[in-house]
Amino acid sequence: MTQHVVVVGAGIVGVSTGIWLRRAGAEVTIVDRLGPGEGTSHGNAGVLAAVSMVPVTTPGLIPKAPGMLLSRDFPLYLRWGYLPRLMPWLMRYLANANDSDTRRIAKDLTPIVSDSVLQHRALVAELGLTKWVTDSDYCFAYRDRAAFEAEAYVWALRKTAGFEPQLIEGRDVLDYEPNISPDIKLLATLKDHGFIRDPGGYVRALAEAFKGIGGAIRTADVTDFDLRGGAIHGVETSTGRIACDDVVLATGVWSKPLMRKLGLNVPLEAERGYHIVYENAQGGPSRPTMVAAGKFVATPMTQGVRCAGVVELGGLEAGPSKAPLALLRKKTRATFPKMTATAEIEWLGHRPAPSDSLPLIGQIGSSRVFTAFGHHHIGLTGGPKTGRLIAGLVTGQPTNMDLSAYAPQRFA
């Protein structure tokens, strides 16, 4: 008898389970409200951050997160009609923001994302992708030596991750990238990164291979599940009942109402995150580039240069705020002044944020109901390994790893 899988969400997380599913042998169904890769998986930097395992939640956070909220040049940003609905998860948030709970959590996040160029290429080789994964280096920029060395910190546990910078400093800097501002004198760069020039197309190239191994996909919403004796037998939607053995739930932050029918209430909140496509750009990066002062990342793309990154707490329900793309806007030009484009696009998406910045990787019981949500900031970067671990669990293949830290069933 075959398996039958349904996967909710078609973004990067669940594209990548789906393919990995239908070379276990299982059949699957991806459902997803609006469609391959035209969530958040869409608006990322499209970096492979390999070394994007340190959460926001560093020591030293509590304090220095009211200055930065009422700073006008600090990308953080607060809708503060939001904050009493916020607060339970805030509170939970800030508590992590410790020492022993930063280097846990890295620890954790290490093996998910250490591996992201290898995972995709992995994940592409055997689809007639593989021009959709770009290697590079990864470069953050720093006004000089002594803004990189107040990440001291951080750069340590990237360090003990196994990823060291090389510096590049003084006039070295613009013969490495020419078209940056004189006013970055020091750069840290990365080998062994990649990146992705168009994030929603590779997400949709990925599902017209997944279609083209046999799985299916339909356009829905799932509105509730059928969980008799503790265990699935069919998802149901917008558009009729789906029979099915397994379910898997990675919708990002829209998985959290669907976990709420399941019984678990997850502190799971939406970080606004925005972008700029700035089209047919010209004197922009030629790799990924952090830009440190305005934490937002600058990736060279098909369509242009996407400048994405700020961080807003305000829920889903709000259209996007015109200060954090301001802001996007001053840093952008600050940091690349040669830089022109023939127009600008704007995007706001919702990443999801757990309490903790760990991804839910695991089954719920012994329901056959499997999570695949909640990476934050490493969607893009961690979906592919996410993937094929879920795969892993729910067709009984061993892994090598302990997901005991991403247990759903940990905030129960």
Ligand SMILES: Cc1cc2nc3c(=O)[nH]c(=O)nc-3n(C[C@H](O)[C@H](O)[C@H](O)COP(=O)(O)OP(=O)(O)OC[C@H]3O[C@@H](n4cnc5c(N)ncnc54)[C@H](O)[C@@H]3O)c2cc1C
Given for the second form:
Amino acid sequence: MTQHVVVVGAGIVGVSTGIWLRRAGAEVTIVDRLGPGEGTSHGNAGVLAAVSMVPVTTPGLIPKAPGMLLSRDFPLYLRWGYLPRLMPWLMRYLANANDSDTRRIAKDLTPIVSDSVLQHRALVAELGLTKWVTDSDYCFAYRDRAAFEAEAYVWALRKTAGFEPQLIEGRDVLDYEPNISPDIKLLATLKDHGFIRDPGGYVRALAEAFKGIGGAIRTADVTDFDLRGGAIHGVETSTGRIACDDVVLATGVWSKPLMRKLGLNVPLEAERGYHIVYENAQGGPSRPTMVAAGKFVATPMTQGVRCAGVVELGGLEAGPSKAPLALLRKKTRATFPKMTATAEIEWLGHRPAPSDSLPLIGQIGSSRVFTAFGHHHIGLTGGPKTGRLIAGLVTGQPTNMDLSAYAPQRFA
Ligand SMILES: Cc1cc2nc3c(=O)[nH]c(=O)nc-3n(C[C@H](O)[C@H](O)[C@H](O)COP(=O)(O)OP(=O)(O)OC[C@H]3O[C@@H](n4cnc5c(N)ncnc54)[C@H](O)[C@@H]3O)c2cc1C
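Same protein, different state: after the form predicted on its own, show the form predicted together with the ligand.
Let us now look at the entire complex, which starts with that chain.
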């Protein structure tokens, strides 16, 4: 009998999982309440950030955080009214801001991100979608050498993972990136990266290809699970029950209430981030450029230049705040002073942030419910690899990679 798998969530992680499950021979239904690519996967910076294995929680964050929050020029924000609800997660999150935990997390994130371009290429191969993946350098822009050296700790960890930048300074900066401000005196560039020029469109194209290889997609809200004898038999949805043999939860930042129904209290928060798309932009970057002083990436996309990033803690329910968007706009203007656009489109998104910065990839006990969420800043980068790992677990062809660090059971 063919195994029927329900994948909940049609972001980059869920759709990648669906494709790899179909390739492994399973019957697959993806269920999403909005449709493919409408969640966080819609608005990210599009970078296949193979180098992004270092978490936000690095040593020294705790003493620096109050100054960062009070500064009008630092891209870290807190909605103070949300602080009481945030506290339990925040305490656990900040407890990782030490050398040994940072090293452990970076080591465990490396296999999820470091071969990202290859994983995207493997995903799109034979689906007619190769044009969606663009090879490029990934460039980090600094005010000067001192600003670059202030991040020596992070760059040392990246070097340990095999990523060493080429430094471009002085007059060479403008040869490499002609539209960048003369105030940017150092670029640290990394080869063998890539980007997606329309992340939401990419997920929708993958979803169409998934249907093309026999997958089914349903629009419905998954509300509960039919668990009997410790094993899954189906999911309850807003449009009725779906019987299945296995479930994969790829519900990003919305996973917490579903996990609670399965008996696990996962410390998962929304790390809010913003983008502004400068439509039909002229005078912007020619490749994804991380503006270090603004903690955002400017990426040339189909629609224009998308500047995406900034961190705001404040939960899922509140609408967008003005200050992060104003800072994003100011830093963009300072970095690409000649850039023009026909319109500016704003967006607020929610990164799924577990307190230990590691995604949950694995099975909950022996329930045949699998988790594939919690990818924080790196979901586009690591989505296809995660989908492949999960498909192997579900269909009994597990990888030889040690997945214990990602086990959902760590929150039991
Ligand atoms: C500003 C910003 C910039 C970023 N830049 C990058 C970047 O450059 N590179 C990178 O790798 N990552 C980046 N990220 C992170 C990345 O976007 C996320 O990690 C990734 O999109 C998460 O994908 P996902 O599939 O897990 O979740 P999502 O894309 O959020 O998908 C989850 C889906 O689950 C559905 N869902 C939830 N609950 C239910 C339910 N009960 N029933 C049915 N459906 C449900 C939702 O509708 C949604 O479609 C960025 C994020 C932000 C906010």
